[in-house]
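Form predicted on its own, single chain, as structure tokens, below.
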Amino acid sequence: MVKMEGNNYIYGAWERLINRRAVTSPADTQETLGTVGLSDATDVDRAVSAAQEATRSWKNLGGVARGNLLYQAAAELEGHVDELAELAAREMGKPIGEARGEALRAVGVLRYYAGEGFRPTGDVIPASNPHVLQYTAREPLGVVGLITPWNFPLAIPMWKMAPALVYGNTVVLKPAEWSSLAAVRMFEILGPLFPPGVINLVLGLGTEAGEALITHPLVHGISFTGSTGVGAHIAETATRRNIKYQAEMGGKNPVIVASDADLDLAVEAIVSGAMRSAGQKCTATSRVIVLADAHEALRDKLANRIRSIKQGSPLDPDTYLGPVVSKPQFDKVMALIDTGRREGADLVVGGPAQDSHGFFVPPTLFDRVAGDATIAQEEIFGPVVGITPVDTVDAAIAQANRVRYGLSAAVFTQNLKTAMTFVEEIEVGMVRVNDETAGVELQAPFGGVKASSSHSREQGRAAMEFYTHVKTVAIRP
């Protein structure tokens, strides 16, 4: 592989940076695959300033125009999909399939929101005068900055920018420091597509770099996901300034298993939504509450299953579990997984980790996890899942509505008013029964409550309560 230099995509022109550090893989950490520059606030400056002298035009382009040309995009993309999943594996160490998948996923979205281009935004409204024409319009926000994770490296940036660009808005996008490389790489070859100044890439740390994105006075909106503490911070700094933003952060996400729940079914999602991606999701499977009477059953079937895992190289076909991204990512994920040792809860499956050059964390599993344990509370990231029997439903849903986060959950039962009580009680923002927590389609809202998730939602039609602000027009002939 062809080693990469990662540098800013402002108003159409690459600008390479001095300050730089070097991009190792995940899975091998003497596998150098590039360099990548870190910014600082003066070169965010330019790029929200090239956004800014963009925005007139783009949003005067029209609805029709632009989908046309995120319809483009879409096909320009999908001509790239294997090489961008390749690096998307290389870089933060997503199997190869799933990274395929996600790629494709970016398309999806750029395919879904060209369609939005050609729909209405707005709604004609009766007037007490019969002569009097009164609606609304969507007006775009002007400059949105988006500041994305390292664990979707491409379905996220793309999630972001599809729906914001559409709506009339220009983008500087501020990828996380471990996944530059692919969002590089996406602007290399959607760049030329669009006007100047319409997108815009910046590199580097978030604390210059995305501080001085959330600070400028001329962007008047910000799209993050990403840690709960930072999420806070961009809340309360946006709040401050009174412009729009939208924070998704972090998950707890449980799964709980009734007594006639069809287990073959739960364990094949519980194991997917735990380990896949290495864990390194919002929506993954972190806490397994089961009914009593079904707790030996599950137990001995999930640690069979998770068992019979292969990890390896995220590029080998047949891998399962790849690594972590990063070495601070690699040393929480342990230290957690001591945490619950000595917190007593029983390791069933894992250990520690072998000596390698990547960042493989066993695939872990604990159970007789106490509710108040710190990994039944605090996020993990990590191919770790705990099990918490219970006695009945009711408390199976207590149990799983007791922590701060509030994203996604299921249930597995065969009755419908068990089903439909988790529904109706169980504090999250997207419910499943009788599938994995992790994921969400891509024409349907997303995001949660509590400490999960800002007031809005990100994906489908929802997408562009948040993009847009509304304008009530009433014209008298």
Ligand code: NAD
Second form
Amino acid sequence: MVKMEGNNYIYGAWERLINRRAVTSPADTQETLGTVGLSDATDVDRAVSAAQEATRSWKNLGGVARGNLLYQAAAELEGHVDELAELAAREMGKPIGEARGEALRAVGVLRYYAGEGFRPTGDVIPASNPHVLQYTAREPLGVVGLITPWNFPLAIPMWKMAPALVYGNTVVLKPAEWSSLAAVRMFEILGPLFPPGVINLVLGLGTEAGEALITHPLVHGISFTGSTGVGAHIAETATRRNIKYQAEMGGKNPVIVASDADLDLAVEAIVSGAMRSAGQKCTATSRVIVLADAHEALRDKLANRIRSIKQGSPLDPDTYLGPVVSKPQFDKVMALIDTGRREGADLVVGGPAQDSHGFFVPPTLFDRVAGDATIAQEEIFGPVVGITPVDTVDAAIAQANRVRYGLSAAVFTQNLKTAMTFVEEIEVGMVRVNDETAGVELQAPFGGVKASSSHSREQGRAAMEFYTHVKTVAIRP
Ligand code: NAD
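And the form predicted in complex with the named molecule, for comparison with the form predicted on its own?
Every chain and every other molecule in the complex is listed next, the one we just looked at coming first.
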């Protein structure tokens, strides 16, 4: 692969950054992919000012023209799906098939929001005077700052950018430091389609570039996806400034397996939910809560399936499980596996990592995890799943709710009453019956409750609520 040089994209031009760091592959740290620049507050200020400069003309272009531009962007991106997938796989370690699915998702998101440019956004409301026309209009926020994590380096930036743009905002994206090259390549492809200043990219650290973005007085909305700690900080900063924000954060997503469940179906969904993307999804399956009479059979089937997983290079199409993204992530996951063992859970599959130049965490299954154990409570973000047996459906739901997170959850059962009780009582934003916890479709609202999300939703039409203000208009002729 040709070495890439990641820089800022501001007002339609690339700006080279002096301060830089090398990017290496998490599958083989001896492979250098290129370098990325690190922005300071002055760089961020230039990007935000460029976005501000473009707000008026972009807003006045209207939804239909913006929608048409997004259709062009989707077609352009679609022509680069394989290349983007390979870059994402190399940079953050996701297996190539999944990376390709993610790149296609980014295309699908663009297409969905392109259509939004043609759809109604307001209501006509009866007025007391029948000759008065009273209606609501949707106004863009202005410049929005988008801050994204490394685990979906193509799809998450796009599911923030596309709605922001179609509803008339200009954007400054700050991608995660571990996956900036994917964003750089998307901007190389899409940048020339947009008027200068409409889409801007700043690379750098959260503590410097991210902080400069969320505190910039010309930024009127912040959409963030990442850890719960940083999300809370962004919420405080935005609330102090009285600007809109949304924060999509962590999860500790359970699967409940009832006694009457189709165990083979459940096993496939649990393994896919827990092991794809090396468990580095906010919606990854992290806990399995099983009814006692299905416990042993489920554990044995899960163990066999996990032992058969092929771990290896993200570029090998047969690989199911790649490396985790970075050394800090590797150390964190291995330490949590150690904690799980020390706190008394049974290690059924897994063990020490093999010596290699990559960050390969062995796929890990724990059994008899206590409900209050660290690995039953903390987000792991690695290929690790733990089983907790319980005696009743009510106890299963209570255990599922016994965490600070509330993002997604699933139940496997053939009993309608069990399914309905679960749907009604589980404290999460996204619920599945007989399907895995990960993988919400792009046209459906995405988000959680408790410590997982702020109070808005992403994706689908729900995004309009965040990226616009309502203006109430009454016209008396
Ligand atoms: P992170 O919070 O460390 O970083 C996320 C982004 O925030 C990065 O771009 C980072 O540079 C930036 N950032 C860090 N400090 C900042 C600050 N002070 N001001 C402004 N920006 C700052 O998270 P991560 O490690 O990149 O991602 C993993 C986390 O993301 C996990 O907790 C995972 O659950 C969560 N996640 C959530 C969702 C969701 O939709 N709920 C989706 C994917 C990932």
